[in-house]
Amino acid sequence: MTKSRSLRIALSVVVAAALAACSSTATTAPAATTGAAAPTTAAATSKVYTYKDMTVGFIQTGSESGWRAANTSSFKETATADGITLKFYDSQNKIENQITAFNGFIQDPAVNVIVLAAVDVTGYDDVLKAAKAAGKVVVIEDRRIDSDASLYYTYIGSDFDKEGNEGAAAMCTALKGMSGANVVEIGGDQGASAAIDRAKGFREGIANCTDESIQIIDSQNAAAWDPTVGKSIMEAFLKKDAGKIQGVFAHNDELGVAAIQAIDAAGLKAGTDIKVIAFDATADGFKYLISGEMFADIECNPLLAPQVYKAALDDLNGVTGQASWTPSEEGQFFASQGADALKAILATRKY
């Protein structure tokens, strides 16, 4: 072996050793694999998401009430305050529009969170599965859906069954001392969980009235929660059941106000001749509590955006253990609290 060749071999060994030494302090290269690479997760990349990293596709039911307007404002105002990018869609109370919007947000690479306020309780399984496959975070707000809870992170909204129970208790108080009192029901959109559960809870509750025997003698739903339809329903009840109605169970403030207008137009006095119980406790409902024309208003809190956005951020950051349902905090209001007290409460409310 020549001297120059020996020198070349020695140099090669030194270079190889130096490269080996460098690789021991650098990031280890991934081992060779066959087939598709495993998807990268937030945990694997150690990325910590903030609100500014969130682009939310919010699918709202529509704009059918003051409650809904407050709910929409909550999401828009909170998004602006927290630096969240919000893409808002008004589905005009049509489930087919919601499905179209859902698919659009699934395909939108910028959207990493989808929030749904469902028009109906069923019909969302396919888009929920597609969203999960696409790695989108899904949070259900306001109204529950009948889908496997594993298909979304959590549902944040009211306990509508409990609200129905509370409305029944208020009706029992309103009709206290009456034997064989009759109530009519003006329901919300029949496919909505709010309408379904309030109706169920109310029936459960009036069955437990101890001093009264209350029965629902007529019931009809107002499509899309339309107060014009609600007023027509009440007008028909007043003609059909003239002199027989002591109470009205209205599924939201707008329908309760519509019933009051029909009662007044019929020459009767709401709050005296017929007791009205409604739900939501919006500013419009408070006006009729203050006047005494509405006996009670059961609150349904629309300001859900902070809870929803926090849940979505938790999911983006891999937080587990979230409850499948987080009820919102709500109260009850009565005309018997007095006009001054109710005006003071109304002055502090955002809806």
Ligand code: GYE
Contents of the next structure:
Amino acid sequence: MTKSRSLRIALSVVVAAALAACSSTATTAPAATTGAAAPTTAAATSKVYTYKDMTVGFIQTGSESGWRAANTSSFKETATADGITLKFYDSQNKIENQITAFNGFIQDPAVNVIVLAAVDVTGYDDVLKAAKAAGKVVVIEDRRIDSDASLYYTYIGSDFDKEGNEGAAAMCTALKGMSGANVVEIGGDQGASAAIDRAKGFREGIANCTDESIQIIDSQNAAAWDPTVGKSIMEAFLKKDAGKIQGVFAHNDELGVAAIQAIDAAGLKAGTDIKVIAFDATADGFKYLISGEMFADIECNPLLAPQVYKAALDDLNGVTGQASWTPSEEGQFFASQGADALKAILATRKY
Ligand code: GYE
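Can I have the other form now, the form predicted together with the ligand, not the form predicted on its own?
Now the full complex is given, and it begins with the chain already shown.
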């Protein structure tokens, strides 16, 4: 920890206490009352931080999917390449573990940046306030949270509502011309904004199908995105809604593949009898696009570390005006592109 950084933190604690005493709505720090105002930003201290000055406490959700593995690799590999000290914490998909890790990193004097991949959309206000009072840089990656944007520097992650819209457009195409088509939904963890927003966007989108009328006749969330649970959910749907299902809306590739396995086990043909739409576009998803068993896979970019680390460095260097959210760039892939074309694309991808 550099001396000027410790000074910034010490001063921010004093300022935070002063703000708490003045008013919860105070928007500017009170003028320093003793001696010359101490510098409170890197610019004022004339120190320019580099990646080698960064010790990042990274609170990851867990290891629940191929997407998650690629996201973790992005942060570990980029930290090594940039000379960043990374302290990695696997939350095992439990928010209580994330709160514990957050408090640990707040109290760790070596950590100057905290990055959160949130298990849930709510529950972080208190630790974010404590991190701010302790002068830690905080960047949210992957999933949005409901905390006020003033409590962190920025959020870098996908527009899951848009992804849901794209999944619905793909389902409209998959069920072309059908009226009264039935879709079942296998959702991700119900507390995760990725699941909440994909569900919202998909419902908005199927309402806008031009030639089809599609309804969701059954929906269930797989806790912690567990594909074993996802397969049981699909097996139950196939029994309960036998012969009535034309489409599956699965919130990620692992749940889409689980649905395909259940469909096949029931003696039906995924891609012919039932059309499956999934999200992430990982190598596993591509495998089922290439076989034709998955109709479409909506990409979700896990390779976010370079953008996140750059944002954190900007905050350390007192850069202001950062957008509160930087949506990821991503595409979509279809079985109809053909096995050869999909294999060629897959060969160029990192995950
Ligand atoms: O779709 C899923 C992972 O937050 C975008 O979380 C991420 C989602 C992703 O468990 O595979």
